[in-house]
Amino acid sequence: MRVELVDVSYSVPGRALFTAVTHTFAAPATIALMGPSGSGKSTLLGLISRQLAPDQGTVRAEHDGSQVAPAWIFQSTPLLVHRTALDNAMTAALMTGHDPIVSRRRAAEALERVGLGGLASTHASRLSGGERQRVAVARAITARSRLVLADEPTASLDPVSRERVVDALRSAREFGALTLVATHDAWVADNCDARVMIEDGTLVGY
């Protein structure tokens, strides 16, 4: 799995977030994307996504030469609140055409990974918020994608959830993912394989 930006520029109104970006991201590791506000943080996980287009430039994301889609966590990612946690956790692996049977075992695993394993038959409903996201972690973890997208992932979290979801989200290496982490916490970072600094329209690494 790799994902490649190869000369890529993206101008929002009034300023260009980026300018003849080429960096190359490789499987399996987990990586913290950080900067400022308003760097472009999020928007290079949708340059990445191809949710944008660059204005110039090409974005590749890509397993054994074919497009990786990937599973996006968001920071306040909103699940079925009628189904249970368990439920949730195989949603995304269960579209995507994984054996059900495979998908369940995958989805308590996962939530036991993120300290959810007594909560798999609790309705969302009823999960805090901060539970919640960590079902939306164990939900990208179970459906196996090669590419794991998350954006600011642990900011509403306690530190022991905190923890939790980083250990989760280094577990997708696993598999062989790349897990590409927006964040603001330096700890965050710290627990990642590597960062990249977005300074200046271009991409620093760690």
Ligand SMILES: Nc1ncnc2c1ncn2[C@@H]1O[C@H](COP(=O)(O)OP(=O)(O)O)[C@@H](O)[C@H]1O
Contents of the next structure:
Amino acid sequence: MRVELVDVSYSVPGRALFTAVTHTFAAPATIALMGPSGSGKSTLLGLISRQLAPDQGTVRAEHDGSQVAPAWIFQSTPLLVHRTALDNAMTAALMTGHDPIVSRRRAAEALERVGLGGLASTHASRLSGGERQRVAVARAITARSRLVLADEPTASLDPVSRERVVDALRSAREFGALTLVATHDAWVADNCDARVMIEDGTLVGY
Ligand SMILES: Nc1ncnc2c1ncn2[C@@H]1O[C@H](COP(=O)(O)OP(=O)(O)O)[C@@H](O)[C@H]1O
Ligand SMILES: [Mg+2]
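Moving from the form predicted alone, what structure would you give for the form predicted in complex with this ligand?
Full assembly next; the chain just shown is listed first.
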């Protein structure tokens, strides 16, 4: 899995957010995407997911030559609140055509991996914010998503929940995923494999 940006420029009215950006992200990795509020983190994830088209340049997110659809994690990721954690963990796999029996087994394993094995049969409406985020990560792992785009996934969490969610995000790496985590939280970035900063309309790796 690789994300390749070549000579990408993108402007919003009155402001150039990205100017001739060339950068490659390669799986497996968990990479923090940093920059102050308004610097273009969410916009970059939008470009990588193809929800936005660059003004200039090309963006590819491919695995073995095929375009990859991302799994999304948001600050508060939507779940089916009247379904169990296990049902929610299975949904993306089922929608992408995975075998139901295999998906159920993988969902149970993914919930164990993110520390929610004991809550598999709990309805999502009864889970805490951090537990819901971890179910969303388990959903991406169960579907074997190659690309996970996380936009401020820990912004509304306490420190303990934050640590558990970051550990869950990192576990997607074990399944070969490239996970890009947009965050302004230095602790989150310190716990990723690498960080990329948005500076003066370009990307700088650290
Ligand atoms: N559709 C749009 N029209 C005008 N301005 C936009 C639009 N989308 C984003 N912006 C502006 O682009 C800048 C970057 O936004 P965003 O990518 O959301 O930043 P971040 O996620 O780093 O906080 C912000 O100043 C935002 O207001
Ligand atoms: Mg944002």
